[in-house]
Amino acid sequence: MIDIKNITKKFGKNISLNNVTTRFNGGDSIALMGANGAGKTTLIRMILGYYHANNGTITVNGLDPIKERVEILKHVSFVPQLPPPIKLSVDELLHFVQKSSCTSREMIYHYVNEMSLDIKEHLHKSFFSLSGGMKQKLLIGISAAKESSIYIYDEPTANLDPRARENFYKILKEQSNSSISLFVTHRIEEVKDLVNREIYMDLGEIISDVKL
């Protein structure tokens, strides 16, 4: 569960979020909806634990994210909109996953294969060098590799072909069903058949909240 409560977050003068309260549970799937500075990408970054609150709380399984975002993030798979400048090798990446998290690099190898990357013909090149396509298939294949209880994507088939993007939402149907899965997204359509929920954020507040 991840329950915000009167979350307040400023970046000098402006307000990203303003006094945001919501809960997600086991068995949500949320399209997380809003113009570009509604606030989104700040929230999401303040559940991973990148940013501090002015005001508020939040809790991840009732965990703090900034105290114990390492716990945390043991249990949490996200996909960036754009890929991380990573310069670890392929190689490196995925023993580094297989370490931190306790995944299979079988599993892995896997779920790349289901989004039709042949990822072990790329193990030595490094990550950084991958094309953007490349990058957020191998991303979205160890993400559903780690089996968490909460995915987070923001925006992640903006650098998918159409046929990467139908193996992408294959995948995401396979998923257990009690997990929280929240989706950073422009394009309702593609998601109204996953999610359960839809939220849609203007200036930094939650503006509606419909269950599905």
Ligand SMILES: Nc1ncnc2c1ncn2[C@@H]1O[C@H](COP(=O)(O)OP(=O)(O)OP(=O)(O)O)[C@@H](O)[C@H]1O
Contents of the next structure:
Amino acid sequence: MIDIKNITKKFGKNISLNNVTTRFNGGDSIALMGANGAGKTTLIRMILGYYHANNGTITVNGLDPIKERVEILKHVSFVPQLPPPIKLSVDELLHFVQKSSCTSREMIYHYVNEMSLDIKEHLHKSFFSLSGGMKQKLLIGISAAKESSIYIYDEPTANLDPRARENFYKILKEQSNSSISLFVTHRIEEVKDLVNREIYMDLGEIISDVKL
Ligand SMILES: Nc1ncnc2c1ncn2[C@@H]1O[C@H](COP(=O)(O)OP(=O)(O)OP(=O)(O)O)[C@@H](O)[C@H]1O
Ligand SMILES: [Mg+2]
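To complete the pair, please output the form predicted together with the ligand; the form predicted alone was given just before.
Below, the chain from earlier opens the complete complex, with every other chain and molecule after it.
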């Protein structure tokens, strides 16, 4: 469970989250929407313990995202809006993922393959040198292969071609529905079949939260 209570986050004088309160429970599959700059990514980063709040509290499975970040991240699969600047080769990255989160390399290959990418042909390339879509597919494959209680996808299909996008949604449908899934998206029609809750943000506030 993710419990967000009265969270305010400011960057200088700019209020990115304004007294946000909500709760995400197991089984919730949420489309998180709203205009550019509404605060969606900031909310996700607060959940993942990237930032200190100016006010309010967040708990993730009862834990504090900043103090107990390592423990929380064991149970979270996260695909960020922009791929991180990883300096490892693909092979080294997969090795690291396998060791740090007990994720099977075969499962990662399987999921990446589902999105029509044979990552085995690119093992010796640096992650940095992959195309935007290839990075995205690899990160999605890693997060899908990891068994988590929380899946967070911040606009994961932005760089994907239409077919890969379709296959991505197919993969998600196979995932356990007792987990929490949070999708940031600007295309509600794409996730309609996958979600049971729609949340809209604007100017750092939740302006609508509808259970479907
Ligand atoms: N690290 C940061 N430093 C300063 N300001 C930030 C930072 N992160 C976010 N902001 C500001 O917070 C506001 C919300 O940004 P955020 O990235 O959360 O929006 P978003 O809803 O994810 O938008 P998008 O749809 O464009 O991804 C914006 O005004 C942004 O400039
Ligand atoms: Mg964002």
